[in-house]
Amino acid sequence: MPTKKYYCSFYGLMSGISGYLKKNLKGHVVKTTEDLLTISNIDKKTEILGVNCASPVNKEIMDALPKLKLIVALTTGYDHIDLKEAKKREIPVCNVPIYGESTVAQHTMALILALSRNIYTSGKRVKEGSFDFEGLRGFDLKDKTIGVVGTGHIGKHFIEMLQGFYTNIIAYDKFPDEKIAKKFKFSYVTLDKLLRTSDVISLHLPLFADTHHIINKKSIQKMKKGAYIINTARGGLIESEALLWGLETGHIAGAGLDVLEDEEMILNPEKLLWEEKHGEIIRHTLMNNVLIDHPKTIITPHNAFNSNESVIRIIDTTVENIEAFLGGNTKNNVT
């Protein structure tokens, strides 16, 4: 590692991991906090900035960091970072492309099983003193059609897990992998066909302009009535108001969500005071609160990635990205 000391600031860092990160970046100044990055807690001395997906890095943030040389996303997704602005300033943005494919796929499977067998309601009922199974009848995954939207690393792992549940698997991806389709005996179909024929739909897409609100009122109307939807990818893939409409009308039987639209406002509601799209974000926040309390949803706090093994892989890759940059050979650069 180069002898020059760099000033590194990490925001939204997972609890209990700070010591491991500092040990692996020995020789540099490393400041860490579990708080999300805001303009009010920014450290102007920062040369290397590390953030999770709940900390937007926009022009205002970059303007406040005159010494910034590198941004490291502690995530696979990087839609929270203004790549155009970073590129204009010649600041590389490096992500962690592979870290939790098995971990997130397992969480996806857990949400499906929890919905299909009423696990949350069943456990809650017993803890409240009732050992009655009336009204808790679930459904078997065997012979059900599971539609997988996005067959990247996580989608492929999820499809592999489904092999043991005797399901019928169909998938949609802009770039089909026919080799993996042949291996796991599933077929690629159009998005419309997947929506029409799936009993359970699971989303495994990055959030870009063309995937934003890929699940909206029109797409929900195309779904088989009584379908379930799972999202462990990005909250913005689903239009919150449309999902609520689907649940209220019974078009969607249930939803298992690890992510919500504008979910960072749940952690930092004070940010509403200075957001430009004030009205829109207030609406999303209200919808999120209704979805969280809805009897047909199971919602977890963006926790799908959060296993011991996955977190260590995130930190290890982040350190590798920093070391590569300092050595003049940028790695996992997405700008």
The other form holds:
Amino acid sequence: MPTKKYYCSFYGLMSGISGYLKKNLKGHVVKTTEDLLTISNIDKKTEILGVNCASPVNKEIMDALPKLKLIVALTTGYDHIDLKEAKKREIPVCNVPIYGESTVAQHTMALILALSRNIYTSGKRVKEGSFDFEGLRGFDLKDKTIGVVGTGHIGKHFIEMLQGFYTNIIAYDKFPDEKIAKKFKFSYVTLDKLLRTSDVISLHLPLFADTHHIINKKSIQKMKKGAYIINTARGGLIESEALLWGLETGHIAGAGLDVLEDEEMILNPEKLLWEEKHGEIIRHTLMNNVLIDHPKTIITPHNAFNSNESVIRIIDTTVENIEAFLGGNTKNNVT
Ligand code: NAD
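Taking the form predicted alone as the starting point, write out the structure of the form predicted together with ligand NAD.
Now the full complex is given, and it begins with the chain already shown.
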């Protein structure tokens, strides 16, 4: 039982998990909502703030939380939190580094399988009353080259899952792991070579300044004509305009995306009115709508993390992060 009661606010909390979180943070005041954090629903009493990745925590939000002591990201990525600003205020930011390697890898596999066998269109056609397979021909993964960009926790699990599909695997990472490469019989190549030779490219990188738009018009021009691209990492890794260009010109045959640039605006379009970088965000939002409607895409709503098992792991680590902080340490601190 904690000696001091902390006021904890969680925004964008996954559905059905609030009771479990409250039980595990017994003794504290715990407010939860599935709504995303905005300046208008902010709770000024908050001392510990929990957010999902569609709830950006910027200077304005931190200014509005005078009692803030700790930020816990319910995610692996923390690109939605202004770390510099948090550091300036000596507010630690913790994340959940490992919870869903196999969960996200499985979703990646699902997007590839759905694209390769036209699962979405096939299922829709049958539901609509037609049992005709004309136009639904897919392709085999066997003997295709799969390019994995980023071989961290998720990338490695994805490579492990690919073992049963008889593909050729190549990978690119700033820090190659030759032990894993030997174990799973793949080789590291340059990003250039990966782009030029892969039939399917799957992104598993964090979004940093040096990975932002790592897939752009130039890199798409280098890709094999008719390649597929999968992104279950972060929307900002792909330049949306370039992707659309690739799909329209046939350079890219299809895209399976769980993430989009500025995707939080899809949930919260009224935020567009107050954004500083207005023009760019409006352009991304319009582009997202075009990509969503595009016949060559399958887009899921940043749902790769979302399995029964992984949401429990996210809450367990988040509670551990909070307890460690209250015990005078920090765990999974990314500041
Ligand atoms: P990780 O940190 O374990 O692995 C990232 C890998 O990228 C590392 O091997 C690192 O060396 C490499 N890397 C970093 N910068 C690089 C660069 N500039 N060039 C080349 N390689 C670079 O991360 P992870 O747990 O595997 O997560 C990968 C991504 O998936 C993250 O963006 C994370 O936010 C995202 N993610 C998405 C979901 C979802 O629901 N869609 C869920 C969890 C994680």
